[in-house]
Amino acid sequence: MSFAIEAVKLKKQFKKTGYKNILSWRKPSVEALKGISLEVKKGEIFGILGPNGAGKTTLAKILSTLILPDSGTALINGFDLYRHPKEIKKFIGYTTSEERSFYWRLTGRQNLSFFAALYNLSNNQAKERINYLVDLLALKKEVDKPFMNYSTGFKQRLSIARSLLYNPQILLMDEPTRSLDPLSRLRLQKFVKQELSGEQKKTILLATHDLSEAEYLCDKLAILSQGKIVTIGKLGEIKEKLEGKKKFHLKLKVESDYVFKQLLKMNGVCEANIISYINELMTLEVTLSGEEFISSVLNRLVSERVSIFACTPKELSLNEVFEQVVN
């Protein structure tokens, strides 16, 4: 199963009130998504990423066939999203982290059970694949607790089976760790990895602004920023195409801190930090300007006859590409 959308744009609408006339209210116009063109392939964990109010939730929301776009075309394997809505929610499983999607005074197993007569499963049928996801998602020791009373990670998991309920080839994952602990997050996004990707062969579209879990989890990404994609593509093919400033770890032997001190007025060099000084031994993260200087300041170093260890690029972080991007 796989999707595409193209030149999809849609136009959010917020209610004003005035202080003068309070009855009175006007609809302004704020372009959410403008021109959004991207295509998922089957199996893959396609990232967007982006700051909060970017635009992922509600292109989830559009993928999901719970708001239609303005304009523009998106097809999920093969089918229209304006023609064929119903076809369309037989393949699609959504995650969302709004807890008020479920019903508070029930049980996490009557939620379930509840949602999946909304599928259109048989009473067998429901029973099943609700014992199914709680053993696969290690709910049995609080299922048939109210929902109230469940913690955040509870509720995300039950988010998640709730949405394997008909068992989708394609899960739009609207930041499924947002607001979990370090240990609840790490389990979560190891299920997703090794689960829902690794053996099941999902078609996953992750929505998220933290960094780490899209490097982790993400075959492919989108850089979403203010309603447009500002790049698109694996994480090194997007590094590839970022110009500018290029780091270095160079490990030398000096004396004294006198060669960091001429290191810092050598052409080219933006900033040299010191990661650790043992023994006369230096190890330095330096940011060039641009990565032909790399060869000027070495042929500097060899004449002030320090000796060179190791000269190692340093790949460039999904934070700092982040921040060129966006910024």
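Numbering follows the first chain given and starts at 1. Rigid core here is just the name for the largest C-alpha set that superposes within 1.5 Å across the two forms. From a predicted model like this one, the values you see are computed outputs, not experimental measurements. First, how it differs from the form predicted in complex with its partner chain.
After superposition on the rigid core, displacement of the C-alpha of D70 between the two forms stays below 2 Å. With the core held fixed between the two forms, V40 has its Cα displaced by under 2 Å. After superposition on the rigid core, displacement of the C-alpha of L49 between the two forms stays below 2 Å.
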Second form
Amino acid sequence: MSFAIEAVKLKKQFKKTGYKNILSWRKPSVEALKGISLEVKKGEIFGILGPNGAGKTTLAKILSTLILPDSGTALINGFDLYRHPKEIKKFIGYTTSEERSFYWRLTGRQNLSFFAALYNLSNNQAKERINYLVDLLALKKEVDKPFMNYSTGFKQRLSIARSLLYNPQILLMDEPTRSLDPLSRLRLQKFVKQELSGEQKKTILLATHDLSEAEYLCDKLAILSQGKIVTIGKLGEIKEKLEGKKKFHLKLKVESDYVFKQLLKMNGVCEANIISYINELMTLEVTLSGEEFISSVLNRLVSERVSIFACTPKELSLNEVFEQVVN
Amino acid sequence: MIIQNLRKVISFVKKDFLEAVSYKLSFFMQIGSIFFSIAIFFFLSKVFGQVISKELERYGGDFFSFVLIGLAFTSYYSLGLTSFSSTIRDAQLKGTLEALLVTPTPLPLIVFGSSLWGFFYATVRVVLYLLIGAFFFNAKLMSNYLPAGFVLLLTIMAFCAIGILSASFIMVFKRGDPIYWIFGSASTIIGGIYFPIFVLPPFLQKCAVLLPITHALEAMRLLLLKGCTFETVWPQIRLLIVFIVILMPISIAAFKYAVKTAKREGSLIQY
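Give me the form predicted in complex with its partner chain now, not the form predicted on its own.
Once more the chain from above appears, this time first in line as the rest of the complex follows.
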């Protein structure tokens, strides 16, 4: 299968700056990427998830040809990063949350016209495309006003419009919803999911530290921590990989908290928390070291003459997955 | 390809023009300042002009006309030296360089396109300098425009070669550009902008020969103040061509190396 993006053992170090290193001949460096390999299928939304400083932006910048890796390489639509940067630029659109990447004294339309020329669009093509994008991203109200008067949401929409000017097959989105209010964020996420991915079938590499955004948007995820991919796969697969820990919600009828103390001592129980205890009805969240322990736990409870009203497995949230992976 | 690149260059000029006229007051004040700087030298020439008129015989003997040419073409010399490096630095500071670099536009075209408005503006300034000097302050200029235009083209190319070298330093070191420091300072002091180089000590006169501005101004003054022919200024033209032939390949190689280094270090968009 040919992939839209293939990264192979990408490594990148940056020299540390600052007054402490001003006199040192060999400046100390920080490793931003420590051998990143990943594959993104065509039409997929691939999330790069990680805390600040994990290396997400460095990876996005390398894939967009803005910086060169120290070693390793990447293929974008089969074109090598080192040998074919010009061809790669024809396939990719790059969106950042960087507001300063526009000319503030020009209007949105003047900005888009200028960048359209840089993307090799003729005057007529540019006009047509800009009008289409203005409608698509609901920019009509603001597009003829100076960029400096735009709200953060409009600035971000204009940034997406710019990256779509020449209808690229691959979009590299570096924290596109950062600093947006919840409503604007939700609108933009829906636009990415329904329009860009659903309708236009674009391949999207999304770097984000917003877990709910990644959970909602991404078909596949790579979790980055300190320049390394800690885990990669579909969200379900990642959850399965995680040490086999399983959570269950139990609803029991008990006369005292004696059962709860007994439960903590049972084989396979890692953790148990009382969620509620009203009129002898106790709701518990129990974490087991494996799914197989649930039957023995239930048998023990029955033998203790506890009435079990419900036992439901609980899916791990992305927050929990992320916390476990990064830590 | 050529048409696409031409469209890109025009877009840069249009964008810079729109930005420049959006600062209306600054735009008109810069034009107004030309009048005042000419006036200052006009009155200075009234006081000191006669004292050095002997040294100026070669250029028609009028100090005001002599310095007017120096002032007018200083715009090109400072622009050629600084425009490429300031273009990069400006885009780094504004944050637009990243957005420009992800487009299928080569960096040299981005730098060239971004500098072009400056040269148009400098041309307007030079024409205004000469027109104001001629009409309001009675400067004596000859209508030797075609050869002067050719010398100007060579002059810009020679200055640009140094400017590209200077931009290479800015790209890697961000601040502290030795090329501008050396050529900029030396050209201002001993390049013959405000006084003929014959008044300098012999050692400095020899140094002045190593600067393109010395030959550019010499040729320009002989053409516009004395009405000399193309053949008369051929030695200066030949030297300007030598400067271009030597400096341009070095500058382009240095620029390519600087881009590669900055991309490798990840510092292309930092400032």
